[in-house]
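Shown here is one chain on its own, the form predicted on its own, set out as structure tokens.
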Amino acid sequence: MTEKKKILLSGMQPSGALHLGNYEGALRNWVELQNTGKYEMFNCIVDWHALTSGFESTEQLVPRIYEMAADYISAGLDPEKTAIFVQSQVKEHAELHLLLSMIIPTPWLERVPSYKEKAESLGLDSYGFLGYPLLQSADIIVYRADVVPVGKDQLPHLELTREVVRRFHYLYGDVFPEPQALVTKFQVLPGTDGKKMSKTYGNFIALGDPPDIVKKKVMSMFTDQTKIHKTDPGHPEDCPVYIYRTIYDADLPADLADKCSSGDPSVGCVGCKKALLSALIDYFADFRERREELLADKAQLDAFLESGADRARQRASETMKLVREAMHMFKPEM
């Protein structure tokens, strides 16, 4: 017997360019995920939730979710194995995540950590803002997925989920699986400057950015201050530079990290720059190309997110409708 595929969802905000971290840290492991053959996936471009913090100017909201949606398929993830669509394109998502604010109490929502770190550092106090967490929650139970790749941080959010699944359970019936993390392992890359990689700083390789702007950023980025001549002895295991270099360098030579660190003089940081610009641009030389073709096409872009959206309309349907008949909601009669 053909064992059954799980149920896996995952999404990212077209809050900007997708960068180098977004590709260690999710789009990377989504893709090797869907190779496996063992989940029935539901990517999702999550606009919405891109409103919570960028509501005053939505003029670039369209155009990130094209960019998004070429990244995704460009990076290996397949339109005819996986879903990819926008949520708000299922608006199964919406109804969801308002009968859920019904029966979950205000304090689940205030103690989420991320709420609580962004409300004092961004300001924001908006509703929407409160109850990102759980449309969050809708996002993943409205396709009663199994799964849920996350990293260690995002953890609390997935337990409220499992918390908002019980609670469902305990006033009206079982529906939904609680859904269990797939806690990702990857590569945690510093941004070009040495500190935590983030859109805010603006410190982070973009993977649509174009060779001349790579460029721009592997030569200005920060290596190691200690290190002031050839002969002075480096610390590579702390330059972003050597870092890089180890996931995207095929021909990076085995005794580098040990020349750097003695002080070798046929080791320099310049050179390792103008080395680890050539193994960036070899190495996503075919993403670039096919996310040039996608993004020049948005018919087909188009007809991409609309089959996902297909897809995640039947699956989301099926689950509003167990949703309202456990809820005991209007149905007409004739």
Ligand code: TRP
Second form
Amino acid sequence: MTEKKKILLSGMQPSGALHLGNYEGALRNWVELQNTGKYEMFNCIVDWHALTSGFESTEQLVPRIYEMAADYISAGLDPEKTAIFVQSQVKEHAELHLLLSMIIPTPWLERVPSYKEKAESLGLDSYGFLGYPLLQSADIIVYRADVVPVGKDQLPHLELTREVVRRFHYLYGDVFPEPQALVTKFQVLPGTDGKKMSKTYGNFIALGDPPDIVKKKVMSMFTDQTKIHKTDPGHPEDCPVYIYRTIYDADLPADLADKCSSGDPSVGCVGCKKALLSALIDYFADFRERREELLADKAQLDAFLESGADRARQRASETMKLVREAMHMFKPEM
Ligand code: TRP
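Given the form predicted on its own above, produce the structure of the same protein in the form predicted together with the ligand.
Everything in the complex follows now, all chains and molecules, and the chain you saw is the first one.
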């Protein structure tokens, strides 16, 4: 007998073109999880979540969704194996969020660490912003997901989700598994300036950046501030150029770190950047080609997203029937 596959739900806000930090922090892992064949995979582009802070400028939402979908598929998420879909295309997320909002005390949401921080720093106080993690809970449990691959920063949201499940079960009986976080063990990729890579800092390299842009960014990367002359000792373990090469340069010489640290004049930062540049351009060559094809053919992307949404809706509507039955709603099957 074949064992039933576990359900895996992953999600990301449509921030547009993905950068190396997004790739190392999430996407590479999703592709690996998909390719184990162990999970039934749902990947949700959470556009409603994007509105919790970005409601004033919504014009970029659709192009960002397409870019992100193209990035996912080009990086190896296979629409046949993973249902890739847009959250707002599956209305069951909204219905479940509404029902959950009735049973969850607001203090549960007010004490989520990201809430106070962001509410203050971004000046946000909308109803939807407070509900952000509850909408995330709905995203997860509407698929009766078993596992959710996330970074450490998302653990409080997963913990809340499990509390939500327990409260629902206490009130109406069991419907959902308690979803487990699958914490991605990755190194936080530094940006081109050595700080955390982020869109807002402008220190990112996008997966789809054309070679001339990659060149500009790589050649102006920070290396080691204390290594001014070739003979000064370097600190490769803290140097973003070296760190990137350990990931993307298959031909990285084994003795490079030693040579750099000892100030061996046969190696220098400019040469190192050039080597990284050609490694990066090679590494993402197929990716870029696939991405261009996809973005030039919106009909194909639409078809992928539509078939993903169909599969998502099927699972989500089964869940909602169970939820409505458990809650004794009017005509639960509709
Ligand atoms: N909050 C998540 C983040 O910032 C995005 C997200 C929304 C999500 N819904 C989700 C992640 C469901 C995993 C599962 O990264």
